[in-house]
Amino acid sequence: MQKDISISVNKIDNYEKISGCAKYVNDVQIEGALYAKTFRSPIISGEIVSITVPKLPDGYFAVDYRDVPGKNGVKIIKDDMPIFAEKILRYFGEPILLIVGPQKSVVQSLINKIILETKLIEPIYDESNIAINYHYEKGNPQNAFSSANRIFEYTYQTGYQEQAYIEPQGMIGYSEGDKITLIGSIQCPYYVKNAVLLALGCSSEQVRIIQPAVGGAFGGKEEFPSLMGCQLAVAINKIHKPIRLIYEREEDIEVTTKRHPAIIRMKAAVDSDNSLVAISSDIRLDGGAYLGLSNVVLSRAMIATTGAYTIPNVDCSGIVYLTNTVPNGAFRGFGAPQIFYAVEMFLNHIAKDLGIDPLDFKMKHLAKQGDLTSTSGTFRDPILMNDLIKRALEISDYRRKSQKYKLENQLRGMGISLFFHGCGFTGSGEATIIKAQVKLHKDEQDNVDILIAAVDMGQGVRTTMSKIVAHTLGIPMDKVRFPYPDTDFVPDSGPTVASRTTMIVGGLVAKAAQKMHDRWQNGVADTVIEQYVQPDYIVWDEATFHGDAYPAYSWGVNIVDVSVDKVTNQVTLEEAWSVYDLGKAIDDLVIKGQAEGGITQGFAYGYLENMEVKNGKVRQKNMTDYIIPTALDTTKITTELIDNPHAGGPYGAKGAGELTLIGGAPAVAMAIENAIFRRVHNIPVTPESIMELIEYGNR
């Protein structure tokens, strides 16, 4: 083994992915499997008066809420989303029933013949239906605002974003006796299992979840597969035959969860020394038709309300309101991209109003080790933001280029964003909710199996976990095996979300490997189980948003150079640079691959990916209408890492997956703003909006 764990190795799944032999859900063949198709609400909001299903041929079935033996609710947080609609329809495309049968064409024709009579209810698209309302304070913001030298207020708005994973949502299932097995494109095997247990009202031994190869997720396969899993399990429980439920791309885009649109009102108090003494934020998220994970998305946004800065007084409020639109949910960054966009642009605009260089203004307020977080926790680890910024400025030549573009007025601009991301679940979530457990098993041939529920969805988990075990045990990588998770064999190590997999789960794997190492006997089988124990210093009050929200933080700087076409207003990314503190990279190329993909997705959120819901319906329903970056839309990206090992992570590793997306949108929006000499408040900054800004916008 190499001495430095960061030295890259071939990814474990390279061959199966490159050769095309990796088996995704749709590649799994089960003899006699039936096809399922969802009959969905054709209206935005209303009541079901009657449903008339055509006479079904032999071997065809209808499955609806009456077939649910347990609770007709998807176990997420509030369980407010029904598996199948019973009476009330809350959004266009809401699932009402499944038609199941041996031929897809016949299934579709039967769907087309269903007659649904409804009574329309006036849909809600505004903020009138508030489902969640949070508030917290730090210091004495009222006093700070009353004594301020100047007060600044601006509003920022972010739109939807579609995960656009390569592989659409899909699941296949079958029964063996009284046991139901589901094979799904998922992020969280135990989320699906627990949801199915509630739906079927059965014992844990009667449900098995298997994860095959997964073609991307980005949060979109966190909670949504629980809905599909419940529907499929209910159908299998009724029909007792294997069934396939695989979405086509248009259906996937139209009815699955998106990133929450946000309206964020920011207010700041500045003293006579041009120092920020208080910040007030009002964060409003559109949850769509059901709450889902929206309250947690909101809380994570609120926790980051001061960005990468220390501000002594904070007044933060947030709401989630429900509308008759497609439900919104998990997406890489989980609330952080919305708030960091607003905070970064806000400080940028304050500095411009004060006549101060925005970067200098931000650096004056950077958080430092020992400072209090926005929630009055403590930044315990060293914060290397000054080093990250210095290096990013050097490799990008940011200062010189920015001044040059400003003087030349060539519709060319540079943008820079500073940001962090908390690693793991907020507060005591890891200890009280997740309670992660991992298992290592060594056989008599000294092969070691990693038995965890962590999902490799393209981000390289199988490789990084295997490296951790191999390095700790001092054995070759080919002696370590990481089978795809199967809930019959792996313990619940928690979901593959929240930038927790390497730091939290990998940390447990490293501890288990060390125990195995300490008692290693050649040719003797051994099993080690390790349970998560929360550090004593983590104290968090969920009700008051007070204390340490995270055990550790990763940090980053993004810089981008853009040009704007004078005729078409089309934005071109000319070059980009990033420097990150991710603790310690377990594999350099795996991390840099994540970083390049993340920043590209973040840039696209800021200027390219435009999704509108008009009159309750998604207007961009396929990859022709919903534009994501192609190779022609990307640019040269230079990525550097600065080591800052965290004692709580394996080999010093911290979270990485979400961090690399967060700074993209504010950096590109700021670059566009500097190129066109107009203030940007809303993203995405499309050519149409640039045209309006040039014509009517403020400098």
Contents of the next structure:
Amino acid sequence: MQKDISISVNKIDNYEKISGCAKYVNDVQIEGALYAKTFRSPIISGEIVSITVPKLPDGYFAVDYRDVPGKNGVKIIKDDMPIFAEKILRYFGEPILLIVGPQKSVVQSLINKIILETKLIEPIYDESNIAINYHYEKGNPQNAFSSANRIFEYTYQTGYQEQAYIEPQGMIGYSEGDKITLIGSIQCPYYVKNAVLLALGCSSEQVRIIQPAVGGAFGGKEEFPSLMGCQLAVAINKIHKPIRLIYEREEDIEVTTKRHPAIIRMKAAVDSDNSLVAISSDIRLDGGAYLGLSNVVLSRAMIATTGAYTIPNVDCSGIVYLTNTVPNGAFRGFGAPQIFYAVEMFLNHIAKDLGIDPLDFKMKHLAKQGDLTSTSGTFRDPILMNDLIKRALEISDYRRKSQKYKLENQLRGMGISLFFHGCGFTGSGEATIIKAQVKLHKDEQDNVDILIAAVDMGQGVRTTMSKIVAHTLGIPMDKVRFPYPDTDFVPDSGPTVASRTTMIVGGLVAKAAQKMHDRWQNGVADTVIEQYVQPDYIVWDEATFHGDAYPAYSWGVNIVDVSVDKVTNQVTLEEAWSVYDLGKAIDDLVIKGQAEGGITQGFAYGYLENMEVKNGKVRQKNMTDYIIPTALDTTKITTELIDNPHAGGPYGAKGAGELTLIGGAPAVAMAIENAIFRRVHNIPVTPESIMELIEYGNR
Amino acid sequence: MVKHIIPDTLSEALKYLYQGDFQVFAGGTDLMVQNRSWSETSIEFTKNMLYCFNLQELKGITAIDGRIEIGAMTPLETIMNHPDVPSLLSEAIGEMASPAIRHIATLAGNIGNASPAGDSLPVLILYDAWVELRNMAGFRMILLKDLIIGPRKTVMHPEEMIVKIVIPKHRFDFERFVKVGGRKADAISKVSFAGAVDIEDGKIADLRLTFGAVGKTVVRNETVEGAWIGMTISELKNGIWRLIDMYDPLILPIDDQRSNKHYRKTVAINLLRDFVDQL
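The form predicted alone done, now the form predicted together with its partner chain:
Complete assembly follows, chain above in first position.
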């Protein structure tokens, strides 16, 4: 009998990370590499009238849109973002050209001498430029609202969030003949490859993407590196020398994608026995200057509009509007943090208005196995939310503490959030867009290589995948190798996003390993390739948002105990508890890392991390002013898991990476609300906003 | 061409200061950030630089004749851990920046930088700290509160440098320092407060109150403080609204990327009230 796969092993990159010998992109030395720096729009909105580049010394180059041999658009969904601006400048910091050369100081001084003449265009910050408009319904919301006993309506607002990965964006590349190789701090090697193919208009074997050690990503390295990759490839294609393009922290914060600020209007119909019969929501995302992935972020938010609950009638609308601000994009949670914040607060507020216990009210509406989802799909697997909640209440002593703090009125409060995350791409995306492929190769010494494009950005994929293979084959971990992805050697197993890696890619890896196991011959080389096949029960109509949005769901409960300082209104997290159903942990400690990091990032989204864009510019543009939590700002976090294996995942595993962030903000916002006896509608709930709420807020 | 000079002795350093316009570089933890440039390129200072890290005579702490003298090049971490250093100063240093920064940053630098949010300043001004300035000709002692006249502005002459900080030794009966930053460590103050009281025969013998990051310089007003000398603590407590009214026109914070003036002002007043409440 094999031991339980969840029992932790030493993470395989522990040594290289802790000793400092891990090679990140900026550690990659290539003889004779030139430095590239981006000349950026100094204005927020306008038209380029003329650009005067100073006379370039020998060996220095300017690279702009005229050097793009293929399409001047970064491949993502609508390819609407240019690689280099041509005429119109849509945000402060938009890339116009690269200056490339052997000496940084000269490159910098050339950049400083570029003269740009522009004609200003009035910038847009409001909702007047709507790019995406979606709508769907379930049941008959019109009827439900017209016959409702009571109707509640509130608006919730969420702010920006910066990924704040420890390693800024960067890429280095070189050419050999007509082939270009890029090494980058990226999440999705094939996104970069496909984007470069479009930009260069060349054939697949002419572009190679390699991933070195990556120092955090959180979604920030999902689509953004494609822009850098295209710029760098265009430059290498022109200059035929190795070039490095590494961002400084401030440059990174000012121009890279962030979490979409959202305004969410929610309306609910409640009948006479305090049952929620209908919900209507209107989700408005600020996409920034270009659409990028914003419509997918919107659709993921819309799909989760009923939260962890079953509500028979739904009317959901959403828009993405474009503004003259930095483009927003992928960030751990991908629309879910915004909508779960709104739904959790909304149900909490409805219950308070009804004079009933918010948790009881929520539990009464919890989704159950067999229920229809918001998009009229079916929750096929068992949903263990009642068990999760029961356990979370036990370990936190939630009920007693909530009551006690309420009576004491000493600015102390408990908050709880209930949430899920859909695992993998939306609907049929895995089958129609991604078509993931994985490869295992065994050599004659019986060493097994995992050949996939999944990126370990700190979340533990290398360990998790190696463990799945070692466990399935019944061989020791040190016989399994997971080389850093290189598109010349690994098939396209899809991007490292959407909480899909363990469940989808890991599932394929487990299948491949099983095949290899079944035909195993000592000392004989073997290769197994496995292709994603969509379960036939998944039926999804993207146009109408109808059907099964996800193959599986992970679930969670977060509870937090906070105190608010009466003198300074600063928030202290006193303790936190979480219980998750993520199917089955492939490694307990890896999951604990995800759980503690995720909830910390989620809490911070709710009360600490504040970013404002004023007159088109990010105000908190460095790590001094953009406040992320330190170890002293965190608290004791207890995490428990309840196994609920999913047939489609390896050993029953479902997604875990994003789930752990989603509940943080609503839990902490609710705890603050309960501590200060004032309704919270907007996050982050900073001390400044707490002060305002205490002075003017509604009880 | 900007000059970079690393003198070995104080007199050599003073000679350079006398000869030309130099920026004195102590720990450099603010100067390096203010003049930051593309990584791996040298920082491009716009002034001649005088690096003081080899000036051994400016390192160390001595306690003599009822005062503590702190050499200008003594790192904050050394000051924080020194037994003779007033506890409130150690406490304030403990909340400044991060341990790595504190091992190289200096008090003299915090003073010379003259940021309204400098965390050591409310405490040093509360202690009536003096600063010894030297030039080729000699030295002068100046009260810290008279040295700093605005954000990044001091009355130091270009040929002068800070050589020591002198703090009169005093143990207050009650004292407190509060820093309000954006998070619990490694943050720049939104507002800070220091308060100290001495009580003799049931009456207030000394009262000192300072506020940081709520004005162009640290706010301290001896006239307001003096008005309460000779009164009892309960008279002070009963007069809290009068005390608050006295500080209200003096506390004039700004809006910026870290906080807003309403919050800063309200918290400054709250800190004052809380200090009196705790007496």
